Structure formats: structure tokens, C-alpha cells
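One chain follows as C-alpha cells, the form predicted on its own.
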Amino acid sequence: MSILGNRVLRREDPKFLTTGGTYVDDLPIEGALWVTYVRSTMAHARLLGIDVSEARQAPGVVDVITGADVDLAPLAPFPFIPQTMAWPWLATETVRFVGEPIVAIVTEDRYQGEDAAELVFVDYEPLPAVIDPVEALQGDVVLFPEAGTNVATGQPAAGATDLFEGCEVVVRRRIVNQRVAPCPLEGRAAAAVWSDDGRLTMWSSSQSAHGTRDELVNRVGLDPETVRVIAPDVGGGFGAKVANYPEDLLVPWIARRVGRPVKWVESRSESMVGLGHGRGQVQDIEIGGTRDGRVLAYRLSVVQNAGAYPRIGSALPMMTRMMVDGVYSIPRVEFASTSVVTNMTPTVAYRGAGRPEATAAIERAIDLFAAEIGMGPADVRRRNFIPKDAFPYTTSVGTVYDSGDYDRALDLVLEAADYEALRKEQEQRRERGDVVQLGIGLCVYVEITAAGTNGEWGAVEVLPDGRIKVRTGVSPHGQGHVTSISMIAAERLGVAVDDVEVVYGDTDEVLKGVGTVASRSIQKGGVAVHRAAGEVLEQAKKVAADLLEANPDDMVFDPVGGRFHVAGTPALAKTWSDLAAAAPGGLTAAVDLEGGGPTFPFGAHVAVVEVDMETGKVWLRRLVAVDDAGRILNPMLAEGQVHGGLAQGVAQALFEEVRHDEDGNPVTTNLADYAFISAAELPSFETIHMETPTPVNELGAKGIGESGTIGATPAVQNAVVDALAHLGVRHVPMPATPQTVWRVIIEASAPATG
């Protein structure tokens, strides 16, 4: 019986629950200096002067570095973005967001850097700030005069004038997918040591050690053979730590300049304005169809807020476009996007990275359409699903979905939620005129995982004592990779899970790797390990055949005991330790996985909320979720990912938003002002098991890390709107805070004038 599919306890947990993890800030680096960054206090300004003279004389200061001292080319954006929109290591002429680093101060102790930073005088000449991406399009304020525009990139629409021809009903609505802060509990951190032979060792709180190494090679001009990057325990990433920032990458350069080890760990307030933000789309949706519920046409136009320096955030609409149709078979679909720069923290990938935005748009559009024609939202969805027998299915924009069964997911979630009973309760509350009204929201979603991330590397080695060492290019930051990767190797090789050592996050120990992004770890990293273990198994059969003087074709592998014997004579067998000792070059194999393509997890969520009609307060009472990620290797780990994803999805719908004043000053710079969700705001989630294996890989696995977030946000937002629907309300902006909901109720209740 295979161990795969069983609830195996996390091997990582004893360490985290007892001695604790080892994070960059915990590293005992002898003689390490501290870096403190002086950051811009203005969103947009010219730098007329930077006086660091007093800071240089402050106690413990070893060096003070300005942009003029940095002999590196600015961090250039993607090739399809104007190269004049490059990100300087330290600002020299212009600052473009509050929190942009201007000066680096190097001190003996951390507190000394904070004191010295107060002595730096920056002479600003304020410039008008633009924080609204739609206003940025107009170009009244241009962040990069050399570019002559705020447009970083775009995807034009075909501009079909007849897109909605034949539609009996067309609904249009502008919605905003607001900016959010990733808020990993461990912020960014980096440390660097140069050895006497000129070799660099860097520790980084990163989702990809190899990605960080490659950035150092490309941006700082280092030889890859002289760079070792280690990602130790990482306290959360959520996509924001895929990117490498000037503050991180400058640490090795500073260490080389001062000739001593150097360490940098950002504070929470720094993280809120310096770590990249997520989402940030203004979406114009248009949906049309017939009064019997058939959707015939859909158009989504997006303005993406890329922040001050356009990097991956400017490309997120490409992912939105890939998933624009959602789970629906719509004959005519059109997508257009424009990514613009604003005086805000740069936008990066955040749990879902472009795909949640697509789902939020289409799922709100379906609800708006259903309300307009007076049909139930579940019925409209079912009327337009891609049928189960249509897979593999090619969407209107050319995305090929591997497998799916959206009808069954909806059936399961409606049954588990007792949807009809909820509707009856809602009707009764409305008839009684209760102060607290009930709202039921639906979302049926599909997403893409392992998209655009190429392959992955994995290696398996049998140690002399018969234990197994696995090296993998993916690395964990909370997902439980040590457990899942161990399970894959243990199942293939017939050893105990505890007899598998998993090595990751070290460019000296692991030849290559893409890292943990895009919910790809099992379907890429896991498959690579699975195949490498298979190759080791074949090597072992040949060695066993030699030892037992038999034909390799007659060898039998007993996975229960991890033993090899000739068919028919199980009493005479060889163990892994026997074979490791006998194999001339050892038993080892490495697989550099290529191809395989992405997969398309899907699911259905039902959110149940209560809304106080007098105060606007929203309570999430239930969240019922079906999240189908193909074959589930460890249900416990999958549930953990779903639970975390649901929490973040709910947070965006009800609480979280990065906000700025009209001058571009952030007003959510700590966890007192930014409504970071906690367990106190969440119900016990109700999750339902469903598996639709993918044909894309031999494990049948799809990604699970982002699914919960993608489905939860529109389900909860739709539920809030539904609670107010009897007032004629058709939309409630996110986040649905009491103030926002109260205003919507007041506007809907006001007597009509005119």
C-alpha cells in the first residue's frame, strides 16, 4: 500500500515547536556589521542634497553609502518595459515612493544604525504624486520624464465592435482589486560573508536560493562559481520573496566594500512600505447574454498599478489574461490591459499573482449578470460551465485546461452548505426586517499552476547505511516540503519517511533549481524526485542481480521491506545498504525535469456572512470550500495550504488594504493600522475532498498553494453584496469594512430624487 494519499505528520514540526527554526536574523556570524537604510519620507521629490556628515561621526558608524558611491548599473526592468524606468540601488536624483532607500549606514551594532539614520539630512523638492493608476494613464504627472509616459507595458484588445451583438442583456461595472501587503511574519533579511579566497556566501530569506544567486551574478557582476546562496528557514513569502530588491542585493556589495561580514534585517514598518505589494488592478467588466442565463460575451479591461518601478507587477495582467474566461464556455471574450507606474511601493507577485484578479472579475461579473436577469447565481454558473467531457479544453485566449469537473464541485459545495436552507433563512430574515441580514456568496474558479516556470531539478542518493538523501531545487517557507518530498522518495524506494534526508535552499548542495513559486513544488520538484528515485531503483536492480548472480529481468523489488530478491526466492534478498556498498559508483541519479506544462486546479466556495444593517459590520459565519488539486499526496498538508489560502482570501475581501493619502503618504505602515487578519475573525473552515488527477504528470498532482485565496475573495465579496441585494445593491467595494458597507446601505436606502 502506498504512503501517498495518507495524512503523514509534518516532519518539520518538532523542530519548530521545540528549538525553533533558524532564520537569517538568528545566524551567529562573527564580526558582522549591521546595515540600516535611510528611506524616503516623500512619495515623489527631487533630491537637492543629501548631508551625511553628522551620521559619519556618530558612534559605531563604519561607513555611510549614498547612491553616488554605488558603481553598479541600475536594476533594469523586463526588456518589453522602457529601460529608462530602471530601479536605482539608492536614489540619487529623484525618489518615487515613500520607503525608497536613499542611504545605507553600516554600524557595529544594529541600534547604532537607527540612531545614525536620524542624523542624515535629505533636502527634498516636492513633486506632485500620482497614486491612482487611472490618473497615471493621463500623464499629467510623469514619473520618468525620459520615458515620456507612465505606461510600462500593455496588451491591446482586438476592439471588436460587435462583441455584444445578439445579447439581450449587457451589464457594465468598474471594480477595484485593491492593493494588499503580503505581511510574512519574517520580513526580508540578508547576510553576506566574503572568504579570503574571494568567495561569497550569502544567506537570504528567499523563495529561491538559485534565483537570488542568479540575480547577484547578473546585477552585481559576480562569477557564479564564486557565489553560494543559502535560504535557511524562511518565515513566509507569499510570492513577495520571489523578487530580489536593491536592499537585499546590495548587502554583498557592501560587505565587499567594508571588508567585513554584513547583515540586514528589515523592521515591520520598513516591510510594510519596502516589501512589494500585491494585486492593485482597476477592472472594467462588461458581460452580456440572454435572459435565460446564457453568457455570450465578456470583456475585461485592466489598469494595473505597477508601483514606482515596474518589475513583475507590470506583467501580472498576462496571467489575468490567461485565466480571463474562468470556468465558463463563453463564445466571445476580449481582454485588454495597461500597466502604469505610480508613486507607490513596487507591485510584485502575491499569492495567485494575476489569477485571483481574473477570478474576482469573472465571478463578480456572473453575479451582476444573474442579478440583472433575475436568475439565481448558482443556476447561471451551471448554465455556462465548461462541460466535463470537453477536456483538454482550449479557452478563447488559447489557454489549454488539462482536466476539470466544475459541475461536481458546485454540487458538492452546495450540498455541504445546505444552500437551499440558507436561502430560506435569508428570505425569512428579510420578511421579518431583521437588523442582521444573511448573505450567501458563490465562487467557482479555475487557476493555473506551474505556469512559465520551466522545469525543476532533483537528485536521489542511497547512503552507505541504506538511508536516502534527496536534493531538490524547491524550498519550503511553511508548506511542509520536507514531509512531502520524503513521502515521494520513501514510496518509490520502500524506505521509512524518517529515513529520507531532504536537502534544499543551498546552491552549493543543490546543483540548480527554480524554487518555490506558482504552486509548482510537487508537480515539478516532486516529479523530478520521483523520476530520480525511479532511476536509482533500476540501478539497484542491476547491482542486486550481480550480487545474486541472476538476470536483472528476474529481480523483484519488495517495497514493503525495501529488499531485492530473485523471483520465487524471497528468503535470499539484498537491502539498500548491501547494494550501496556493492555499487562501484554508488547509487545516485539526478533529473533535470523539462516540459510537462502547467496544470489547472479548480474549486467551488460558499461564503455565508451576516451584516448588521445599522452599523455595516460584517461577520463571516461559514466558509465551505471544495478545492480540487488533482491527486493529493498528503491531505493534511493540502488542508494546511487551503486553510492559509482561505484566510488570506477572506482578509482581502473584508479587511486588508494598503492606503495612501492624496500626497502619496502611506497610512497603513504597521499592523495596528493595516487590518491584518487573525484567527479571531475566522470561522472553522469546512473543506470537502475532491480529486481530479491531471494527465500532465505521473503523480497526477496539481498545485494547491494558492487555490484557497483565489476562491475565497470573490465568494465573500459576493456574499456581502447578496446580503444587501434586497435594497437594490449590486456591488460593494473591497474591503467590505463597516464604514464601506454602512455607506452603501445609506446610499441604497436614500429616497430617490429628481
Given for the second form:
Amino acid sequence: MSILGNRVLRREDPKFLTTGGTYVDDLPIEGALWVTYVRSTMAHARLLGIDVSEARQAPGVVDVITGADVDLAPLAPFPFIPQTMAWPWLATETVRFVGEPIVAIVTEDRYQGEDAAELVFVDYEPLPAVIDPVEALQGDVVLFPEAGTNVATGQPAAGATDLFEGCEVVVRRRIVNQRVAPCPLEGRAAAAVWSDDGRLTMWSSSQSAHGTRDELVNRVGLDPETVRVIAPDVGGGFGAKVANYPEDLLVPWIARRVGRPVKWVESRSESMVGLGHGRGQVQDIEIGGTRDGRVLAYRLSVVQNAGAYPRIGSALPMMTRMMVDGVYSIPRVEFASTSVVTNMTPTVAYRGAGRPEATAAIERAIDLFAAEIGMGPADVRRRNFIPKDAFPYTTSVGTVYDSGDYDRALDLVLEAADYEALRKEQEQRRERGDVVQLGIGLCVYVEITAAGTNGEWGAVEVLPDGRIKVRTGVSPHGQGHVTSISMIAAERLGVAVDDVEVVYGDTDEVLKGVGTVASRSIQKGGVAVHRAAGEVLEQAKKVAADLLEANPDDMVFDPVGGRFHVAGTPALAKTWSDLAAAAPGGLTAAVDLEGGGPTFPFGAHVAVVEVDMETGKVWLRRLVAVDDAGRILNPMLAEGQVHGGLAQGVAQALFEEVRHDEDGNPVTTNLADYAFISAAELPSFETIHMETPTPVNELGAKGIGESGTIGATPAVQNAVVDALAHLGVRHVPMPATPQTVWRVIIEASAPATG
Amino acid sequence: MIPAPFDFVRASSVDDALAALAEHGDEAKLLAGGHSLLPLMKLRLATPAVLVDVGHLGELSYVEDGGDHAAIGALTRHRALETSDLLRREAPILPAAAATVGDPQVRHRGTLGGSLAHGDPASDLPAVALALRATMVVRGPQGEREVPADEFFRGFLETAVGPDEMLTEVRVPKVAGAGWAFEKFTRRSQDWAIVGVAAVHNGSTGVALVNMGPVPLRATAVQAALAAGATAADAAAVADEGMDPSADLHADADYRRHLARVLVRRALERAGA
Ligand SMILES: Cc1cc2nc3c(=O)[nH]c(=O)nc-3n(C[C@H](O)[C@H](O)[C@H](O)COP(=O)(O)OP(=O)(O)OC[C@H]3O[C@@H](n4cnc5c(N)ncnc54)[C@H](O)[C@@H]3O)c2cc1C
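Right, the form predicted on its own is done, so what does the form predicted together with its partner chain look like?
Whole complex next, starting from this chain.
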């Protein structure tokens, strides 16, 4: 019997629930100075002067650093983006978003930093700001005059003019996938200590210690041999802590400059403008087909808001493109995107990163099409699904889906939700004219996990006492990887989960690593450990054979007790500690995983909402979800990922949006104004089990970290629209705030004029 | 996120606090639960030079039977209002409204006096004080005076409490058996009200609104309509009359007006007015 598939409790929790974690801010670093960044208060302005003379004199100030002091090349964007769109470490000539760092103040303690920051006087010459990405496309205001355009990158359409030929019905609509803030509970943080022998230790609240190390090498010019990066306990990242930022990468540079340890921990107010934002696409959707429900053509044209400095966010439309077809077999599909810079916080990856945008577009499009032809949304979906015998399936853009069964996912979720009964109740409420109406929304999705990041490193070592030490390149920050990775090693080597030590997030302890991003940790990091454990098993078998003077082929491994014996004589068995002692070089193996490719989890969600027709307020009453991520190693951990993902998906549909005034001032800079979702806004989720293993890896596992988010948003948005459908409503923008919904109701209810 | 420097005085009694206020004048601010003042200080929107801490003074934390009214010490926490048997019996709208303030942490720190003295039009309890026709007891160098709720809220974050004075007690008329409703409209369960309505029907009807202007407001047009015999629905139709609600992230003025009309109607129906 395997431990895999069991609800093993999180080994991490006793610590978190008793003493708590140790985050960067908690590290007791003796003699550490504090860094405070003075940030732009203007969305777009020329800097005429930065007066730091008074700040220098303020109590406790050790150093005041401006961009002129920083002898590093600005942070260059991806090669396919105009290089003039580089991000200065500290702004010197122009600021391009509210929150952009201008001055770094180094003080003996944290309080003095904020006091001194008030004494920095920045002379701004305001420039017009551009906030709307569609306006940015027009280029009336250009952020980087040297580039001569706001366009950072793009993917042109193939340009088929006859895309919608033969369609009896074509529906077109512009929809907005709004900007949201990732809001990890722990903001960004970094600390740096240089030792006397010239080695740097940096602690970073990051999703990848190795990625941070590489950034220090590439951007700060440090020698990799002299750099140790540690990601201690990290309080969430959601993609926003995959890449680094000027503020954290500059911390080691500052520490070297002042000759003392240095720490920087951002406040929530800073995090809301400094940590990258997610999503931010304007989408033009066009869908056409026959009146009996066959979709023949679909076009998605995206304007991606990349924020002021193009980062990973500018490349998200590539992911959107990969998943543009969704779960449907559509004969003709076209995709185009343009990523533009605007006077906003840079856009980064956020839970789903390009795929939720693709799903939101196609799942809205399908509903719009269904409404237009007067067919049920479930029926239209079924009519167009990629059939389960078509896998591996190559989509219109060449993405190869590994495995799937979308019909079954939809059947399961409709049955669990009792869809027919819900429709009946909706009908009754409509007939009675109830103040509170019911809406039912569907989403069937497929997504891509472990995209673009094939490699991962893992090592397994048998310790002298027979316990197992595992090193992994993944970098957990809340997922429970210590538990799942030790389950993999324990299962393979026949030891107790508690006898496996998992080491991660430290570049000195772990040779290589990609990190915890793109829902990849088990299918890549887990598989690497699984293989390394397999190699150790083979080594051990040989050693055992030597010890027992037997042929290795006659050796039997007893996975329950973790012992080797000769077939037929189980009493004479060798344990892991026997074998570790006997193996000349010890029992150890490292695997540098390559290839394998991505996997494609899928699922179906049903959202049930109630809408107060007088006030526009929406309550999510039920969320029923099938999320199939292949083989599940620990259902409890998987459910945790699904629950968090669903919550964030609902948040985008109903609550959250990063907003700015017309001058580009962010107006959602705290968690009172930014409507961050809490448990109180959510029903108990109904999650339904379905496992379709992937042939891509030996664990059969796909990623589960982001799918909840991807499926929930369109399901909930579609439910809100559905609640108002009897008024003729076809679309409600996200987030469906009470005021927004009320306006839609008013407009739909207004007597038609003329 | 860190307040500007300030001096801190821990008052040992109400008299001691008043003496400290007299000494430091305009520079000083009383600190009760700190849940309105400290956020402003952390954003450096408020920069008092001296904080006079009264939050721990037990002498002003009580709910007592005052005969025809319940007498509530200014430093009584929201949580104590929420759980007071006397109030649940005699003025149930107050514990019910207190239970909707923020989250449990806020309710264990924030005080009734702080909530009223801060005079925030978005706060819940000022509207309840208006609907209940409460009386505020204010103490200062000249002694004690009583201020009716209708004269207490003067302007945006401005009340009848002078800089050298302190709100010490709130007297709430007993209205056991009266109809009442507190309607709080929020986006999230623990948010501040976008619009709120407090209604108490005890023969005549008291109606007050949260967040419909720069100060906590009595819905005078509604009350007048009801007094003239209008139905709840008709009275609610004038709920926003004379109001000048602001626009913010969650609601523009039109939507606030609409919400006031809907919520007043619902409140009046529930209160049996
Ligand atoms: C996250 C959060 C959510 C909240 N949500 C809500 C909500 O939904 N509804 C709501 O109504 N409130 C809400 N509040 C505010 C909360 O109710 C506050 O506790 C209350 O408004 C102020 O009370 P306090 O004791 O904390 O006052 P403090 O912050 O200590 O003081 C506020 C002001 O009143 C003055 N003051 C205090 N006591 C006296 C006194 N006895 N005499 C004279 N002046 C005095 C102070 O000098 C200061 O100017 C919330 C607060 C937070 C932090």
C-alpha cells in the first residue's frame, strides 16, 4: 500500500501553529541597518531636482542614495522588448508610476527612515499620465520617448479575412480582465550580510532562491561563487515574487556600500504600489457559428497593460495565446496581442498568469454565443468539446494537450450542483419577481502547468542513521512541499515520512533550482526527487547484494520496512543504515531533470449567485468545482490549493480591482480600499474528485496550484450575468460590485427609447 | 506606516486626562481604543504632538441602569455593548449595530466614546445615537454639560467636544419593546458601511443615516413624512432629501441616494414604522 494519495497532515504546521514562521523581518541580524525607499508621488513626471540635504542631517541617517550613486546598468527588459524601456534602480530623470523608488535612505532603525524620508524634497514637473492601455496604444503620451512608442511587444494576427465565413451568427464584445493586486500576506523583504571573507548572504522573500541568486549575478554583477541566497519562510507570492525588483536586488549593493548588514521590509502601503500587479488585459472577443450551436470561428485580440516597465507581465499574452482555444475544438481560431506600457506599477505573473485571461475570454464568449442563439450554456459547451479520444490533442496554435475528459468533468459538476433543480428555482424566482434573483454560471477550462520551465533538480542522500535527506530546487512558500516531497521519497524508499528531511530555498545547500512557479513543483521537483530516490534504491540494491553475497537480481526490496533481502530469506535483511555504512561513497544521487514538457489540468465549475435586484449586491452562494490535476499525491494539500485558488478567482469576479484616478494616482493602496476577499465572503466550497493521469511523467501528476483561480472567475462572472439574463443582460464587467450591477440592472430595465 | 514622533502621557484618571489636555492644548489628542486615531497617525494624516492615553481607565467603562436610560461610560468597548444584557433588553439596536463594527479585534479595542467623539460620518454608532436620541455627557475645565445627539455632530470629524474636554458618558433612552432596524450596506462583511440606516420606532420614529454626508445625519424628511402619516414606502422615497452624499471608490452620489431610499424602506418595514 502506497502512502501516495493519502491525506498526510502537513509536517510544516506544528511550527506555523505554535512558534510561527521565521520571515525575513524576524531574522535577528545583529547590527543591521534599515532601508527606506522614497517613492514617486506622481504617475508621470520629469525630476527637476532631488534635495536630500536635510534628510542627510536627520537623526540616525547613515546614508542617502540617489540614482546618480548607483553604478549599475538599469534593469534591462526581455531581449524582444525595446531596450530603452529599462527600469532604473532609482529614478533619476523621469518617474513613470506612483510608488517608483527615487531615493534609498539607510538608517540605524526603521522609525528614523520614515522620518528622514519626509525630509527629502523632490521637484517634479508633471507630465500627462496614460492609464488606459488602449489610449497608450494610440501613443499620444509616450513613456519612453527614445523608444518612440508605448508598444513593448506583440503577437500579430495571422490575418485571415474569411475567419467568420459560413457563420450564421457572430457575436463581438470588448471585455476587460481587470488589474488585480496579488497581496501576499508577507510583502517583499530582503536582508544582506557581507562576511569578512567577501561572501554575501542574502535572505529574500522569494519564490526562487536560485532565481534571486542569478539576478544578483546578472544585474548586480556579483560572482556566483560569492553569493548565497536563502529564501526563509515566505508568506505567499502568487507569482509576484517569482521575479525580483530594484528594491530587493539593491539591498546587497547597499550593504556593501555602507559596510554593514542591511534589511528592507516593505509596508502594506508600499506593497500595494511596489509589488507587481496581475492580469490587466483588454480583450476583444469575436465568436461565430451555426444556430444549432456549433462554434466555427473565434478571434481574441488582446491589449496587455504591461505597466510602466515591461516585465513578465508584458509576455503574459504568450500564455493567453497558448490556451486560446480553451476546451473546444474550433475549426478557425485567431489570436493577436499588443503589450503596452502605461503609468502604473509593472505587471507581473499572478496566479494563472495569462491562462485565466484566456479562459475568461473563451468562457464569456461561449456564453455570449449561447445567449445569442438561445441555447443552454451547458449544451453549447458539450457540442464543442474536444472529445476525450482526441488526446494528445493539438490546438489551433499548436499547443499539445496531454490528456483530458471535459464531458465527464461537466457531467460530474452539473450532477453535483443539481443543475436542473437550480434552473427550476431560477425560473420560479423570475416568475414571482423576487427581489433576490438566482444566477447559475458555468466554466469548463483547461490550463497549462509547468510551462516553459522544464528543468528541476533534486537529490536524495541516505544518512548514516538511515534517515533520508532530500534536497530540492523548488522553493515552497505555503504549498506544503515539505510534506508532499517527503511523501514521494518515503514511498520510494520505504521509510516514514518523518524520517525524511527536506532542504530547499538555500543556494549553498541546493545545487540548482528553478523554484516554485507555474504549478510545477510536484511534476518537476517531485519527479526529480522520485528519480533520485530510484537511483539510490538501485545503488542500495547492489550494496545489499554485496553484503549478503547474492546476485543483485535476486535482491528483494521490502517497501514496508525499507529493507533488502535475498528472495526467500526475509529474516536476513539489510536496513538503510547498514547500507549507508557499507557503501563506499555513501548512498546518494542527484537528478537534473530535463524535458518532459508541460501538462494540462482541466476542470468544470458551477457558481451559484444571488443578486439583490434593488441594490445590485451579489452573494456567492455555492461554488461547485471539479479540478482534475492528474494523479493527486495528497488530497488535503491539493484541496488547500484549490480552495485558495477558488477564493482568488471569486475575488476577481466580484471584489478586487486595482484602480487609479485620471491622473494615475492609485486609489486602492490599502486593504480597506482594495476589496481583498476574506473567508466571510465565501461559501463552503464543494470540490469533486476527478483524476485523469498524465502520460507526461511517471507520477501521473499535473499542477494544481492555479486551476481554482482559472475556473472560478468566469464561472462566477457568468453566474452574475445569468442572474440578470431575463432582463436581456448579456455582460457585466468585473468586478461585479453592487454599484456596477445596479447600473446594469437600471440600464436593462429602462424603457427602450425611440 | 510609522507615525511621526509624539509624546505619550498615560492618564491615571479622567481628571488627570483633563489636566493633560489643559496643559498641552491643541497639540494633544486623547487616545481611547486608537482604532480611528492610530490609522490616521500611521499615514501621517494626523500628527498630534502629545497623546493622552485614557483607553485603560476603568472608571469610564460601564453599562448601568440610569432609570429611564442606560448610562454607558465613554470607554466602553464595542464588544461590551454587543454583549450587554441591559442594552439587549432596553436598546437592542445598539448591541446589534456594535456587532457590525469591523472585526472582532476592532470591537475589542474600539470604544463607544471614541466612535462618537471622532464624528466620522461613515461610523455606525453615531447614527444609532441619533436614532435613539441619546444624550452625551461632556466634561471639561468648566465642569460637566449634557449635549443632545442632534447638537453633537458639528462638521466633518468635528463634534461638540472642545479640545480641552472629554466625552465621559452616553445616555441612551430605554426603548424596550420598540421596533428597530439597523441596515448596513457593505461590499464585504467586515467593511465600513457604504450607506447605513438606523431606525427606532417607539410611537414616533427616529431615523438616521450613515455616510450620506459630511456628518452623521438624521433623516428629517423621512421622519416628517412619517409624522404626517406617510407609508414606509412613501417616507423612504425622500430619504436622501437634503443630503449631499460624497462619491468614493465604492459608490457615487447617485448610487448612495438610491441605497438610502431602498435601505430606509427596508429599515422602516422591519421596525414596523
Ligand atoms: C479595520 C477597522 C475597521 C473598522 N470598521 C468600523 C465599522 O465598520 N464601523 C464603525 O463604526 N467603525 C469602524 N472602525 C472604527 C472603530 O469603531 C473605532 O474604534 C472607533 O471609530 C473609534 O474608537 P476608538 O476608541 O478606537 O477611538 P480613538 O481612535 O482612540 O480616537 C478617535 C478620536 O476620538 C477622540 N476621542 C476618543 N475618545 C474620546 C473621548 N472619550 N472624549 C473625547 N474625544 C475622544 C480621539 O482623540 C480621536 O480624535 C473600524 C476601525 C478599524 C481599524
